[in-house]
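One chain is shown next in structure tokens, namely the form predicted alone.
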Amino acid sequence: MNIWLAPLHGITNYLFRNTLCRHFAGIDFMVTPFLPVQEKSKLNVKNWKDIWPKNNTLHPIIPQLMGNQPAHFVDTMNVLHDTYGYEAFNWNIGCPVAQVVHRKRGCGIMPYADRVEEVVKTVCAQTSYRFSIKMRLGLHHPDEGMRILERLNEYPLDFIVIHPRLGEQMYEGTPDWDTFDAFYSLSRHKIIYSGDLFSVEDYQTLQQRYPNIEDWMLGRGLLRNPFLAEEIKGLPTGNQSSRFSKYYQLWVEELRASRGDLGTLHNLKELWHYYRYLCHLDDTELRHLLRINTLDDFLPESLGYIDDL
């Protein structure tokens, strides 16, 4: 059984990934937040610090790409291979953010099965890289995803990650596992499940429902609980207060060195929307924490919540 770290744009960059891997076990593979595909003449991948090999020595990563022009995928993949040696790539057609969708990227491409197939067909015909897709059930209706899956069966994809929601749902409501059943039955490819895995019980329930799925992607669940991959795999978690405190301290130091105090404070406030679950903060406690505007008050020794894990 393999556990994957999901790509969360603006959060799971190489600093986050490395800090996480130094303190927690159980994660086998990682997909990076998306990178924009471009024609070769406009590419400057040496600025893409997130996928520099020297920044990713602790775990294998797969660069995730975003776009809708077949030739741009080929150009970008060839340059990344020639520059950094990457041989596997993932295409994001599941991002539900409005700014992305409006440009017919991410989940915004899902109503256009012809274009999705054109990209996959071009990549498979013109390259020998391992190519995979991360998708949702559709943007507005599951028929969109079904049409795509039917066409993708023709091509040698490495795997398909499926989140069982529509793009228009964002992360609201309950995942549609009945429709996921139909997608899973239809596809001839290896399926990685992604979505609402927040606890060991969640994993066990879904593993019983899908006993042949061997790969599981954790995103928001791992942000809420960095011990989750260890817990799912039955690994000892030890003193969680001490371990989380050391992890959090290193993460603050990494952020401070790269983003300064103001950027670090902004990032930590975003992450405490997730950490609140591990530290059992109620709404009032979270509001109080988010009103703090001094970074020193966000350090481990200032946060009594961590001592109570």
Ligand SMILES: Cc1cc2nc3c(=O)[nH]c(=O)nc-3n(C[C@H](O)[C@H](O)[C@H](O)COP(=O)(O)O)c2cc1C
Given for the second form:
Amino acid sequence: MNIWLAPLHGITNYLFRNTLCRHFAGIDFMVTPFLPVQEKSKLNVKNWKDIWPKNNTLHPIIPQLMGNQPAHFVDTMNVLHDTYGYEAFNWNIGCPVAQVVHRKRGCGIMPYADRVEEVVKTVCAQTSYRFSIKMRLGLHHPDEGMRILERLNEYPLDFIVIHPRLGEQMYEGTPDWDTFDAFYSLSRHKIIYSGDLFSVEDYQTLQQRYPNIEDWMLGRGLLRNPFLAEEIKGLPTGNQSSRFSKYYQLWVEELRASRGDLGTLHNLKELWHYYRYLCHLDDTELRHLLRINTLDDFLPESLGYIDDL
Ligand SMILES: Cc1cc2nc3c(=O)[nH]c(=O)nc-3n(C[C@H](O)[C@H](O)[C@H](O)COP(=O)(O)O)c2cc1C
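Would you mind giving the form predicted together with the ligand, to go alongside the form predicted alone above?
Everything in the complex follows now, all chains and molecules, and the chain you saw is the first one.
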């Protein structure tokens, strides 16, 4: 089985990915957060630090793209191939954020199966790159996703990642596994499962339900517990307090160097919404932590929460 790191926009950038794989094992593949496709004359990929090869030497990545114009995909892929050598790309048609959806991008394109097919058809006809898709069940209704999957069966995609929620659900409620069953049976492509894998038990339950799925994508579960990929693979996790503490310390240093103290504080507060699970913080403790305004108080020795994981 393979474990994938999910793209999490604003979180799993190259600094995060590199720090993560310096400290934790078990992750086989990584998809980057999305980048906007453009026509060739408007592209400035030199600014796309997140996918500079020199920033991604520790682990191969698949750049994720977002857009809805077939020609823009071809232009962007060609430029990324010629500039950086990338040969595989993923298309995000699952992002549920309102500003994205309103522009018929991300999940906002899912009601328009014709346009989805047009993009895939153009990419497959005009390029020889490996192309994959990351999708939800639909924006408003699973029929949208079913229609898209039927059409995608006609094209040689690399794989399809499915997060079994509708766009309008955002990340709320439980995933709809019954509908995912239907999607899984309909698609002739390799399916990668993404959604709510927070523990080894979650993985085992879904693995029993879908014994033919070999690829599992971890997002928020890996943020909550960076040992999760190792645990799922049955690798020894050793002294978790000392390993997490070293990881956290290095992450603070990386952040400080790239974002300054204020940016680091902001990022750490966001991450503690996830780390609270590993460190067993209750609501009061989390509230207290989120009120801290000096970086020194966020270091492992000051926090104390990391001592007995
Ligand atoms: C903060 C955040 C940012 C995300 N950014 C992206 C993104 O850039 N591209 C994408 O395809 N999915 C994105 N997702 C969706 C995740 O990749 C994943 O499919 C989803 O969170 C469900 O998996 P999980 O429960 O393991 O997190 C994002 C999710 C979150 C919570």
